[in-house]
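We begin with a single chain expressed as structure tokens, specifically the form predicted on its own.
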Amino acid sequence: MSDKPKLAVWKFASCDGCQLSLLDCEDELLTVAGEVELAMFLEASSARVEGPYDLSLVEGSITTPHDAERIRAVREQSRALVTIGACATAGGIQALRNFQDVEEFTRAVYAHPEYIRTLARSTPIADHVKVDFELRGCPIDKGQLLEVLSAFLHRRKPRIPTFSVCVECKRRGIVCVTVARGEPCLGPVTHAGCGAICPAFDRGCYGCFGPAASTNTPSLADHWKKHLGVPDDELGRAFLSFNAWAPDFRAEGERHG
């Protein structure tokens, strides 16, 4: 029997995206694979080691029954759990049903809707069950879930930044697409990881790692808007996709609604 930290990686509502994020680390899958045990990893291994495990990761939201019953079941099992991805922290795309009647939806795109077990909500788990981390992202940054394991193996804190997107921008000397170019950008209130990936494309950024820390989202609203000349509809769907159901981002989309 090992003796090593029990890892299980499980999966809600979501793309796997966040999943594949650890079987993208490459060369440092060997070094977690010689560090931790991997319990439950089905999206790499159909194995299945019994539980406590000493560290979970979760992808996905929570959208059935099913799931609300399943997500407490793995936190009774969990020493810890992290959750990994804009769906797991802020109910990701499908989040979007949110602000629409879903038994309408279930009427025009099922044949037999009455089959149909669904919540009226696609929610974080961290409205479900105690969350001991979130790790944002659409999808999570490989590098910084490499730190929070690093982190939870050592027993220490994840040293994972919590400012905006233009921090990033900065330190890898881009040029501001908003100032320069005119570009409306989420850059302002959006969590730093991806590197500012779309800025240094001349795109603006997309919000994909959802709120900062601190946010002031009515104030560049307000600028998209008056100097930008975004019009409102543009104004509520930039915030209410990959985190639409981050309160910040929430509150935002709906004032432009």
Second form
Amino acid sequence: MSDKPKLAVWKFASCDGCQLSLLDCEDELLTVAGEVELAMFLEASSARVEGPYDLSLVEGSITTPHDAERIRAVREQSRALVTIGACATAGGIQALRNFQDVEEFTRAVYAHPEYIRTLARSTPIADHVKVDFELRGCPIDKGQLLEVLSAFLHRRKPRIPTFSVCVECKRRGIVCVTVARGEPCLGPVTHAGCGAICPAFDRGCYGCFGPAASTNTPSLADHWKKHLGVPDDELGRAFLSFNAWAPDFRAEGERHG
Amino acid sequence: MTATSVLAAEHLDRLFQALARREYTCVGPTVRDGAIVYDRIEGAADLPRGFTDTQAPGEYRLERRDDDACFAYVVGPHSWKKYLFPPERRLWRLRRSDGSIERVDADEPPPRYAFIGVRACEIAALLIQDRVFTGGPHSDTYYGRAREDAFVVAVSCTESAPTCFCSSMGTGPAVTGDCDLALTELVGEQHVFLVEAHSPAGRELVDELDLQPAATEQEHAARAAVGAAAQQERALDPEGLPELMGKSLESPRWDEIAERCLACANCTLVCPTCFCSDVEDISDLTGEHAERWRRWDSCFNPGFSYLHGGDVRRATAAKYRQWLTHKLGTWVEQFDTSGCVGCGRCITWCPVGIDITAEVPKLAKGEAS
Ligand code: SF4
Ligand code: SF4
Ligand code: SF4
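Output the structure of the form predicted together with its partner chain; the preceding block shows the form predicted on its own.
Now the full complex is given, and it begins with the chain already shown.
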């Protein structure tokens, strides 16, 4: 038996990209393994250590009745629960179903729709159980994941700023793609964390970290429409993507139908 | 009177060579990603020769010129503060060993910079930041050292953008001192730079370049070109601004601005005088290492006004009011100068084009009615 804190990684409806960010911490992975016991991490090993767990990282959204039960069991076994990524935090890209008739989809796609048990909506983990911290991104940033792990291990607050992507963009001295090229960019209303990857590659942010702490989406949308000539349907789609079910983005997306 | 001499454009590299001999790291304007930014430059070939910019609220475009002018553009998204007050700087590193804590890094001296192409409004901004960082009892040693070592090659503007309002703020477009060298570029039949030395170091460098004195016509032409740049579309009357700000605290205009303001912080990050930073302590997974970092912050950021229990200023209206009333009002009390030099960056680089010169008169009107 190890006396190191037990870490578990759980998967719900998701693509595994966020969990893989943990494996992607190549240089730090041995240190992580030295500081915590990887009690449950199926992407890395099929071995399972029984709960309870000191920290659970939860990837994915809730889309089935079975998962809605399972997340409760995970919560019961976890001292702290941190969601990782847009699916777990906002419902993910699969939350686009929330705007449509899911039953109609299942009828159209499956030969035997009666075998499909799915919920009408894809919802974030926090809609089902208490969440201690939500880490944003599609996928998450591995530096931020390590910060959350370090903070958890040393019982301090994670240093995860909630300001806009613009702050990271300007700190890096990147030339604003909206101002200098008229390219729509969701950076001003998007939560920082990625280090402004997209503007650094000369394209607009598409909001994969979800809404920042303060968002004025109507003003941004108005500017895109009047000054950048973005048509209404494109505007709607810009807000309805990986974080479509995050309240601020959802409201703006729906305004443009 | 400072004597004016002439440097032919084809000999501009002599200036860079003279700076290199003095072991300066030259930084200045260069074209990158569709804008004129400040970066490491090695010689005249790195300057934005033949380029200019057009600017409007929320809009900047890099354009080609039909001549070879090197400095016929206006200020861009960067300012010199990024060298003196870097966006991110590690202040120290600690390591824990055998129950004691030791500091494992040494203070690194800043590079000795030569700033090439500093505009009059930017000199005004440097003087303001000098007061902020080194004017009080607790001086910022990194800033102080970098600033003291820096060699400033200024350029008087011969073009201004529609977003510029330095004339009204009394900060430009002519460079009148507070630098080592001041250049004025003349294009036309002859492409030359008129050079004035404003410091002993500048004079020594000019002597080494062995230049001819400027002809009277050249000096006239330079004055006319800078005079043309002084004709500006936008203006802000600095008279009475602190009083106006003080009287406007309850103005309904703040809520109107907040309808457009994104609180994204761009205005403060591009502003050459804004100086706020956050200090963050971080520890690693093992808990054996800790670092302290200083990063640019902004009064628009969540957490900026955090006191026990939450942020003091939560609404965007309150944040914008804080920014403007500090910049144009309480800054004067605090530092004996306005916090705005009229460079227009906050107008151009606002992603929705909010214009400080349009908002101030609205406050004044709101006051009167
Ligand atoms: S490119 Fe996007 S993220 Fe960067 S400053 Fe402009 S709007 Fe903000
Ligand atoms: S810039 Fe925006 S879309 Fe791109 S990675 Fe960052 S948050 Fe995601
Ligand atoms: S407030 Fe705006 S115009 Fe004034 S110095 Fe700052 S960026 Fe320039």
